[in-house]
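Just the one chain here, the form predicted alone, laid out as structure tokens.
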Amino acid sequence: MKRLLYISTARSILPPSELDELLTKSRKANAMADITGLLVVGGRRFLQVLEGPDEAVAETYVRISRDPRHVALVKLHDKEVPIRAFGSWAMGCEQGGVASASASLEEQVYAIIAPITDPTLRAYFMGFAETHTRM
């Protein structure tokens, strides 16, 4: 099983309706391909982890890299893992700027990643959330 983490920049900020549509399509496709993961959005920046069968993750990343809505994809983490960190999530999502009044984006992301034992993965998500909470 493969886990791939990448960061990218959207050409423009996605309106909530477009992000919702993207998530709906992605969750359906991911469920069919046995891919799980998490997407955190901060303004125009996306941090996403995909995990699942090697070939399915590789094909999904290629499809994402061809999407004209974003540029500058950079793989941050790409390795074989024995178990999933994101369980049965077709694609969890947290978005900066829409955090609830009772919790910051940092607090919401921390709660989501609390069970993750991989320190590198935790650090990427916390660093991203901290940066985009200040924006």
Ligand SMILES: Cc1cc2nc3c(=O)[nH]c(=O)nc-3n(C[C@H](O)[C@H](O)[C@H](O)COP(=O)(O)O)c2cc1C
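Computed from a predicted model, the values in this text were never measured in an experiment. Residue numbers count along the first chain shown, from 1. Rigid core here is just the name for the largest C-alpha set that superposes within 1.5 Å across the two forms. Compared with the form predicted together with the named molecule:
Annotation for Thr120: C-alpha shift of 2 angstroms or more between the two forms, rigid core superposed.
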Contents of the next structure:
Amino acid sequence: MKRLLYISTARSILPPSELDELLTKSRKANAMADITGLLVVGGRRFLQVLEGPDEAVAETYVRISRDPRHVALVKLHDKEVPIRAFGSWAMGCEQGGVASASASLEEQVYAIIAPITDPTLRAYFMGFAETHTRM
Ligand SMILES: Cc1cc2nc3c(=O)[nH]c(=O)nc-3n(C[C@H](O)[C@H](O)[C@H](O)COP(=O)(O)O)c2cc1C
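Show the other one: the form predicted together with the named molecule, since we just had the form predicted alone.
Expanding to the full complex; the earlier chain stays at the top.
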């Protein structure tokens, strides 16, 4: 079981109808592949967690990374985990905050997750960002 976190930048902000469509398709594909996760959308930034069987996560990430709707993907975390932390959603979606493009990656992650009030979710994202910056 793997958990992967990445940050990326939308070419242009997705209108709500397009985001809805993206989520509907993603949830269908993720359910088939036993993937769960969360997508946080903050301005033009996406922060997404994918969890599931190793192969399925790797294959889904490759597909996502080729998607022309976003660029500059940076993998923040890609790790074997014993259990899911985001098991409740085939792909949940949260509205994130807007990060300054000149901020460090860690500061950008903090800005994007700022509106998230769920303490468990916050703790996971902060932990991931810190792990990355320590590497
Ligand atoms: C920010 C973002 C997140 C995405 N998340 C997922 C996802 O969790 N699962 C998924 O199957 N596709 C996701 N997609 C869509 C894929 O990139 C791709 O468009 C879709 O899987 C269809 O791929 P195909 O055209 O190669 O069949 C995401 C796209 C973007 C831009």
